[in-house]
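Here you get one chain, nothing else, as structure tokens; it is the form predicted alone.
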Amino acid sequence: MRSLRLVWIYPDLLSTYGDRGNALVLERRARLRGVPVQVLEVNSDQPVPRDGHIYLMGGGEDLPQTLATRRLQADGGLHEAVRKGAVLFAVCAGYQMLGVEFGGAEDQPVAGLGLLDIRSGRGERRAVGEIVADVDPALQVPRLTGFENHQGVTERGPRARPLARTVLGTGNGDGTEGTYAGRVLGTYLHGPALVRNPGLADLLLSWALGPLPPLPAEAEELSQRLRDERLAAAAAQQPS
């Protein structure tokens, strides 16, 4: 199995809610399978490498989100990597940035990166709290659990599919959560998302590496315990 290169994009601008944990869990789950891993943290004053296997983007406030988008547009490295088949996983503000347009400061439209066929704007109320969603069956990933804190409303175009359908929480605002197309996937889930959803982490790894061997049962114990705990807590919030 080949080595894995993870690229964490602009942690100086896009790391508001501990989304660095997504890189940590991918690194851990790859190493447990014997895969050598290199993790690169690329700040906004550095060029984005073109030869990564998985690129990660986190959440951020309005102004850093707009600044990060403009720098990525000018740099061009992320677009080139995606064209070459790299995996891209983005959360919250990073997710919105992937689209054609998103609402920046004062909800003024900002041109996005155009890597997903979505448009995002500001909803009437802020979505804060636990979210549970059932993943598109085509992806073969168990039910998602996470935490959302955003005021975004995201609409998909015909070239993108919803990642999941919400059981609890707001997500995109239309009964769905997240979007994916090819190897590009975005979500509003924090938690961090891949810590709380190891099946989603393994999906990204399989896109980059091919079929994965299972992990030893003892290696899955803590992640499964966290997953069960959060699903039970969310179930208690659902109306009877």
Given for the second form:
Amino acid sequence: MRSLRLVWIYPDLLSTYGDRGNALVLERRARLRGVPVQVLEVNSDQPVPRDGHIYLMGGGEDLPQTLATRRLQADGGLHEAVRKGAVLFAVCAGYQMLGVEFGGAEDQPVAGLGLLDIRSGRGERRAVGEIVADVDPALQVPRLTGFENHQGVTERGPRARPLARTVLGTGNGDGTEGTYAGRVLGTYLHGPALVRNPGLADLLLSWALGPLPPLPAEAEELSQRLRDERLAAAAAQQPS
Amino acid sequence: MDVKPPRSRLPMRARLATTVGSAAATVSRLAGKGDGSVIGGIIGLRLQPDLLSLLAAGRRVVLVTGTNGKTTTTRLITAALGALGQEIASNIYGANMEAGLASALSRAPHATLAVLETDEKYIPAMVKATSPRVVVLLNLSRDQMDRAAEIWLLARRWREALADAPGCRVVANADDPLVAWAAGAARQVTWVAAGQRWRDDSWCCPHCGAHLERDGDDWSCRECANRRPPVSWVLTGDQVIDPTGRERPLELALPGRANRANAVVALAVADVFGVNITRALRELRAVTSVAGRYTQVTRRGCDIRLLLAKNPAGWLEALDVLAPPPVPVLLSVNAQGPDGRDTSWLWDVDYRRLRDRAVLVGGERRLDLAVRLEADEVPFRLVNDIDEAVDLAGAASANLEVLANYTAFQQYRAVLGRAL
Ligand SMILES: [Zn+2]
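Having seen the form predicted alone, please provide the structure of the form predicted together with the partner chain.
To see the whole picture, the full complex is given below, headed by that same chain.
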């Protein structure tokens, strides 16, 4: 691979919680390993390129979420890329959109993109706050730390696995957090989920690039400090 | 004109409510817990739930809202209307929910004018309660997302509330598509070309969702009839053009494009009340700081200027205002309740223009900001407090620019003295 193509889907509709951070983290971690990176920001009035390596989808309000789903369905580019083995990482509204169905405005069911075997609807209460979750051991990614802000409840069908088990926070609403199947991965850790979870960023990069060398310690120092600080703050917040 | 002071018309129970409320406010002030406006209002409202309507009756009320610039614009409008020579009620301490508004009115029982900063989410309820003469809509963008302020939804609620308030004139920023759409439902609108620096929340039409065409400040929807309305007040550079086409230099003491936009809005409001524009402009130029913002203070021989910005759009405007290098800048971020507990918004700001200057990073969430700056390849030093920043800055410059979000700003203000 001469360079890594990151495709950020619809920042005009699906970017409300610092979603740019996920693109920036992937870009930085690939570059530090000597891989040139091309970031394509694709707005909802543009065709989705079919030859990207990693696709990113962010959060959004109900109406933009429904609009974005309709446009991606009509465009077909994302489906084709995923069929050809591209990596897809989606957050919050983007995560729900990947499923068979999600709750739109007034919780009316809206048909999703069908890229993950999940169904989402609206829960009783909005889940807002720090979230901590232990990742499926098969993925070999350290404990997740992040912030969630959603009212979604997500159920999985047999063709999807939970990404993690929650230690603190709500996630999917059943003690699990996020979903993955093949190289498609969704999470309620909103905004720049990869900032505090470089291990998850490297998992996505390794799906696209193959095995990765570790980064020099000084390049990891700040994000490791941030991660430790947030995990310690979450531990202090938990009832013992 | 009815000159009977509004308070004497209050029913007995409401009068008692304002008296008890203001006693509580005094106790709170004496106890050193802020200015007491919220606690006074809360107690008053508990005794008399429709207190705000009673207090607002018979007064000409201006409500000021928007994601950014509410406090400053409220101050500027109050200054401009000062030319009328009447007492004006205003929540100058930024307590902008129902209790804060009630308290501001009860503290000025004889004021026939009221200029009230109002939280974005409370606009529908406050429009109902106060029957305002004017509602000012400045801008709408992402802010404190952990409070679930979904802005398309908020714009819709504004729109419905204003459609329901036929007696009210709206003064609105035509350059912000969400604001323009919300204001478009009102009967009478004064459109101001106040500009829009932050656009990442308005690429799509709030009416139909299609992509908007943008050409400079102009915008229109590709699919429906929604477009930028024709404006009557214009900000261009440092000049304001009024509805007659007359151009005047603003020459404000307050810095930055955002404040010039706020001043033009204030002039448009003053015009609604028949204030002479030249006279109003003189009042606006005399405003040098707003609740500690923009004031200079000297500490250990270093001249410090404090800037407050709470969200991506605010930071974008504030970065424009910074004195040029080599003046160092201290960026400071907290994530307490009033700031929003989520720091994701830091990733929506582009910091690359700070690459060639000395940057210091403080606040309770400095590591979040540090990782953000690292991603933008901006060199920085972490500091624990304002004095460490002053010491580090002092070596290179006699000045320090400080940009902080809400509670970080208040903490520095407390350290630097309430004189601010
Ligand atoms: Zn439209």
